[in-house]
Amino acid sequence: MLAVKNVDVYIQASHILRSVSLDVGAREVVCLVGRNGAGKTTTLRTVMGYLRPRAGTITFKGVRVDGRRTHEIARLGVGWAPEDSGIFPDLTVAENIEIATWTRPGGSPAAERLARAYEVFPVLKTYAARKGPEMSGGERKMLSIARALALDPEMLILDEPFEGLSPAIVPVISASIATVTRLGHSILLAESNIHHVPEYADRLYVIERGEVIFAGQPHEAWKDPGVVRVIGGQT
């Protein structure tokens, strides 16, 4: 479904991503793990069109998307939930979710998309009239993912969905993401903490200093001492 091949990205004069490759298949949950500054967010933002690669290709469902604008990529069926949640603080919860149905007008009827978003995150229906400043960090994360889901995407890209959350809320959001996968959506998820990688993940990529140093099954990562130093938080 998604294929990132040998992508190089520069930000000004800095070479941030170096020949990064990864794949996400239909209905797969793929995790990109790395320390802060390793290149996770840059990879996701490049897939979403916020950054343009200097080399390499990115395809989604066989269509080249590198170089396309973000809204064009979204309309192809890619939902995006950024690390900072990116919700509109002046809009209510209901309005934040509903706006995604305008962004991608094709696909399932808007009513079905909204119902699906509230089915996955039922607590948001209770808070439908609240605005961003009235919500906790965990609730904003939920809203960000729910809004991406209301786009009716084939794939969701989630940047650090568990970052900064209390230990009590992490399992709740993890269970909600599992529900999203059961609905048939593919997921590419970035995480700094290996212990936040959900047990239902199909594959794992580890990135360090802009290079992918491991690709495989999550349990296999612990067999590589160099990878363990990265995912274990050692220097």
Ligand SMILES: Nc1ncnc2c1ncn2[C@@H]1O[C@H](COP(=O)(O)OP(=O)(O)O)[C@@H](O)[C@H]1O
Second form
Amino acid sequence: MLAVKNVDVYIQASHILRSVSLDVGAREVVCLVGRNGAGKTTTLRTVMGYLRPRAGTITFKGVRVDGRRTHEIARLGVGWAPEDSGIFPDLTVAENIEIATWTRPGGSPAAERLARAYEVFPVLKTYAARKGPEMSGGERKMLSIARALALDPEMLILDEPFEGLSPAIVPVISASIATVTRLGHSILLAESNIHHVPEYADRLYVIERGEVIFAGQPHEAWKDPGVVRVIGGQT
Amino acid sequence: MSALVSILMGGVFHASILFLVAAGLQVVFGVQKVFNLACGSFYALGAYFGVSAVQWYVAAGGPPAFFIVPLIAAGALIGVTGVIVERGLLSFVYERDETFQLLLTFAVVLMMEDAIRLTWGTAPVSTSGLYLVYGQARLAGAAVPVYNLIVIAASLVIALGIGWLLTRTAFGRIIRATADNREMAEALGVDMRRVYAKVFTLGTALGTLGGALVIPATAAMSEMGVELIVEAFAVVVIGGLGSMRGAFVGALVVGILRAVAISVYPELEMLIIYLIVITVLVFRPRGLFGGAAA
Ligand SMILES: Nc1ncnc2c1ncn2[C@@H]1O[C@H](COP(=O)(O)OP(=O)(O)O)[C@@H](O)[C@H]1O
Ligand SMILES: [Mg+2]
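Structure of the form predicted in complex with the named molecule, please, following the form predicted alone?
Complete assembly follows, chain above in first position.
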């Protein structure tokens, strides 16, 4: 579904990503794990078209997307929930979710998409008339994912969906993401805490200083000395 | 009493025009983060174009009572200049520094002033004799041109229309989302180029319409654009940059104060407005409604 091949990214003069490759298959949950500043967000933002790779290719559903503009990539079927949730504070919860049904018509009908978003995060329904600033961090994360779902995407990209959340809310969001995978969406998820990697993850990539240092099954990661050195020390 | 009403109504009339231009400035700033100095030039362009349209209409034998139809049509239509300026000039500098964008809109001001002189000459032009075609109304003993009341009503309708557009339509919500967080809007499938082109055209059309509506009451002059930029600037500082409600309240404050100043002490016309601008900048730098996108 998504194939990132040997991508090099520079931000101004600094070389941030070095020959990064990763794949996400249909219905797969793939985790990109790395410490703060390792290059996770940069990788995801490059896939979303905010940054242009200087070398390498990115294809989605067989279509080259590197060099495409962000809204085109979104309309191809990539949903994006950024690290800071990116809630539109001036819009209500319902309006936040509805946007994608106007910008990407076609596919399933709008009502069905909205119903699905609320089905995964039923609590949002009760907040439908609230505005962004009145929401907690966990509610923002939920809204961010629900809004991306309303785009009716084949793949969802989630940047640290558990970051900054109270331990009580983490399982709630984790369960919701599991529901999303059962609806047939692929998921690419960035995470800095390896203990937050959901048990249903199909594959794991470990990134360090802009390089992918491990790719494989989650349980194999613990046997890799390089990985343990980088992320094993964290609790 | 009647003198006061007459001054107030003159101020509200001016505020109605000022609101249109300032609303255009605000919507463009809110979404594109470009402070469009050229809003004043669009206002002047709308005025000149309106004069030409009405002169042509009268020469073609159109009934004078309906002169407002070609006037409004001309004012709204010439708003398409916005697409040309946005696509042809501004779109190349969005990635650049804000100072650069400001300079570019200033270049547009200078270019338009010359283009207007070249097309219409340096002498003021006007639609003589049509201002009072609708007669005068008596309000608390004061004679108020009915045309002024029409413009005030039209401006109110447009204000409500903008409010409706921003809060009730899909396009309006996309505009507000873009104003809040451009990158996120793009990730939800919003094509920024199209939104910018539409928003800038809307902003331009509000300015040209304002210019067209003012000219039955006054002549079109090549300096009118620059004068209006100064007033529109005062409006957005008082009301708060990017806020529509701010544009509305700010226009009323500036319009009425200016009218009062002109009648009491004409030399102080702009001074009192500058004083208020400075007071707001010192004590409430975000303006009365700063921070709210609608
Ligand atoms: N806008 C930027 N300008 C300069 N350096 C940046 C910028 N964004 C990210 N970086 C650098 O790129 C590296 C990777 O950052 P990021 O992708 O945000 O890491 P992560 O998401 O894994 O925490 C960091 O060293 C960071 O300092
Ligand atoms: Mg990050």
